[in-house]
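Take a look at this one chain, the form predicted alone, written out in structure tokens.
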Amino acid sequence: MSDTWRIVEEELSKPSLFRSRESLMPEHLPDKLPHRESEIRSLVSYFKHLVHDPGSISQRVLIIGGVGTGKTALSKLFGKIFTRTAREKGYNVSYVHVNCHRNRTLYNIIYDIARQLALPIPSRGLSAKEMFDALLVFLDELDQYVIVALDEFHYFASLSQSDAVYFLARTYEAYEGSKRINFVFIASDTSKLAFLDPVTEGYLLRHVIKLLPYTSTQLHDILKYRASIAFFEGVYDDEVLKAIADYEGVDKGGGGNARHALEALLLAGDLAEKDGARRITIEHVRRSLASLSREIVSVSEFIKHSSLHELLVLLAIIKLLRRSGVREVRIGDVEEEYRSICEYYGEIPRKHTQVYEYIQSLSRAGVVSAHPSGRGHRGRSTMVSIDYGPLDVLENYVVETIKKRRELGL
């Protein structure tokens, strides 16, 4: 047997921790999405006409949104359970999903809401209009009507002239027949679309839903439920969702970027798998977050600069951690661990005060996270984080910081 051989059969027969690996993927379409069941509930409030009143209007809603914050994911999911659900009712409701930075021309858009529909339309030797009254013809016939999303809408807006943006946002101005055709427009914010004439931008801007950014207790839901269903029981624990969320949530200083926290926790999960771990641990985590940000680089910066006593209490915080496996630490265990460092190293050692101003100044920097200990522990205490890693890697650099620092007696 050749090594090639050998080393294919041994990984494929390491068990796995990922019961549904893709569903952690940006691309997989959740059964419900935590903390957007207001958005749903406009939707539906913005579209009930297609069953109520089919054809009476048509209907344009913008959905604008930062990257992960779930635009694509509510419109689709939206269109899969309203349109499951007229249909239920005796309505013939589709919908489709053009991606517009994949389709940049009107001609394209309406050739693949053609091909999604599955209409016979030709592909060749009609023209943008042309092909759209094909397209009304065959809904007429086959009364049939659709919502059709036009996702990153704001990148056909930049590229194409403004006669495309107005022939879709104003189908129907001055049409007479059965209005069978709706729009969902998705964009990252409405300065986007600020180019455009006033009357067309007004059309887009009538229905607005606004997607704010997710907080560490949003994600904290998102991550939990994700992660029931990718990965087997007992692979991973809730402060290793808890850790992804805060450094991920809005309201941390992150970005509440959803796609992001599930990035994380998929690289997490593959690096715990290929460490050959039975779990998914802190360390895992800041592995996976050092790989997809830039801070490890950012804070080695301010690392270089920093007082040797700042640096001494920096490698109490990491061996801690380290030695602990834990998300977090109390500041009276660093004081504790520090005054031994500072035994090894032949110094003395700083008062409580100091210490504390050292956390602070470490946090500020985002080289740590100091947080005033909340329910669940005993007493007050100021808890110390560290969400990026690795942490081996990270001692080993602050370690030679305080060997070059106190050679050069600073």
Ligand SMILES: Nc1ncnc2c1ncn2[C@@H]1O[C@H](COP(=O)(O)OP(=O)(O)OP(=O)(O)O)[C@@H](O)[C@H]1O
The other form holds:
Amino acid sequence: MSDTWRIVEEELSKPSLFRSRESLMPEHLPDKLPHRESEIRSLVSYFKHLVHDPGSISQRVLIIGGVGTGKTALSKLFGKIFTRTAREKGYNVSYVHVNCHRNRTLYNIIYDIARQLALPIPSRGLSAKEMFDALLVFLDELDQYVIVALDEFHYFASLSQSDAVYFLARTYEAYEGSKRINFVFIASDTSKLAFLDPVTEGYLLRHVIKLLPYTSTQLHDILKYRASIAFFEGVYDDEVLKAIADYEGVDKGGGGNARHALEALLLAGDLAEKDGARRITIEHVRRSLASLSREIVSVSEFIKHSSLHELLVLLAIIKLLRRSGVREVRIGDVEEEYRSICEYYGEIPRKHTQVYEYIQSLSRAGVVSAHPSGRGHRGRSTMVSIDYGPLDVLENYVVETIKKRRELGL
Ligand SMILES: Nc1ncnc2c1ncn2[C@@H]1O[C@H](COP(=O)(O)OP(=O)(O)OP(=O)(O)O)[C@@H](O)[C@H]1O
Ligand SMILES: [Mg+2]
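Okay, that is the form predicted alone; can I get the form predicted together with the named molecule now?
To see the whole picture, the full complex is given below, headed by that same chain.
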């Protein structure tokens, strides 16, 4: 047998450490969510009219919580089990999950709801409101009730006209018939909704479920459960899970983010498998945690190919964010910082429109996020943020690249 054949054979016959690697992927919905039981109970109690007195009210609940606190998983798992139970009891209740990051207009949201419910609503020729009316007619005909989850709702709220948000938040306000649509709004925090008019905001804030970042003990339980499904027995020991939970737990200075913790576990498993090891060791966990700032790794490709002035603008954003300690900065302030950085490097600053274009291109590449400010700010402006880190590592990398670029005279 040739060497290559032998290598392929050998690699294929290696036993895997994973019983189910897919179960650690972000899109996998687990069967239970340790430490979110009371939140599931709250959701059930908010929506129990759907099996006690369907149509009597249209419920709205807002789930808020930071990144990786389980908002999406909580809503989906609740929706899945609740509708299944309701159907078993003979009630026609469905759950649809709409991502407002992908569907940012009222039209797209309503179209997506209709599509998921498999209602034959034409995609052309109707306005958003006409489509909504058609949806209501179908639901009446089918005697069906729906829980609509609007995930990443703050995207829709910040980008749409307030009457669109108003329309969703206050549907049925003066409606006499059977109220068939209920909402779960999901957002990262209430400040993102603060620019709504007070009445609409009041509607959204009436029933709030707040998810706190996970502590290391909670993450430890979550990892124990998820690891028992993902790996074969004997592949990991508790020390490994504890190390990840301690790194990420909010009480130990971490972000309390379950997604990070699960990513670290998956990566540690992959590293162990690549090493041909039979078990995941603490060293695999260390390596996994060290490379977890892989956003920086992934943006470094783009940075390598950026023009000098694009890099100077990026440096301005990083410096401003670090100095001010806030989450996002105004484009006007970025431009001012950029001009003083140009002065330092002896470069002639580019014009406003060009700076704006650089920021858009950095944003398209996912290096920064740029979005219009909400109404709370004086005047409309573009806000820029960087949602990963650490920023000092990123800054060093950008400064190094600028230095090289200038040495080469590019
Ligand atoms: N209590 C839990 N038990 C088990 N797995 C959990 C738990 N909480 C979160 N997870 C898992 O952690 C990951 C992140 O959760 P999820 O996507 O629901 O967070 P999120 O709050 O929606 O985050 P984002 O703000 O980024 O949208 C998912 O893979 C989810 O299955
Ligand atoms: Mg989510």
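In this text, the rigid core denotes the largest set of C-alpha atoms whose superposition between the two forms falls within 1.5 Å. Residue numbers count along the first chain shown, from 1. In this text, all values refer to a predicted model and were calculated from it rather than measured experimentally.
- Fitting the two forms on the rigid core leaves the C-alpha of residue 116 displaced by under 2 angstroms between these two forms.
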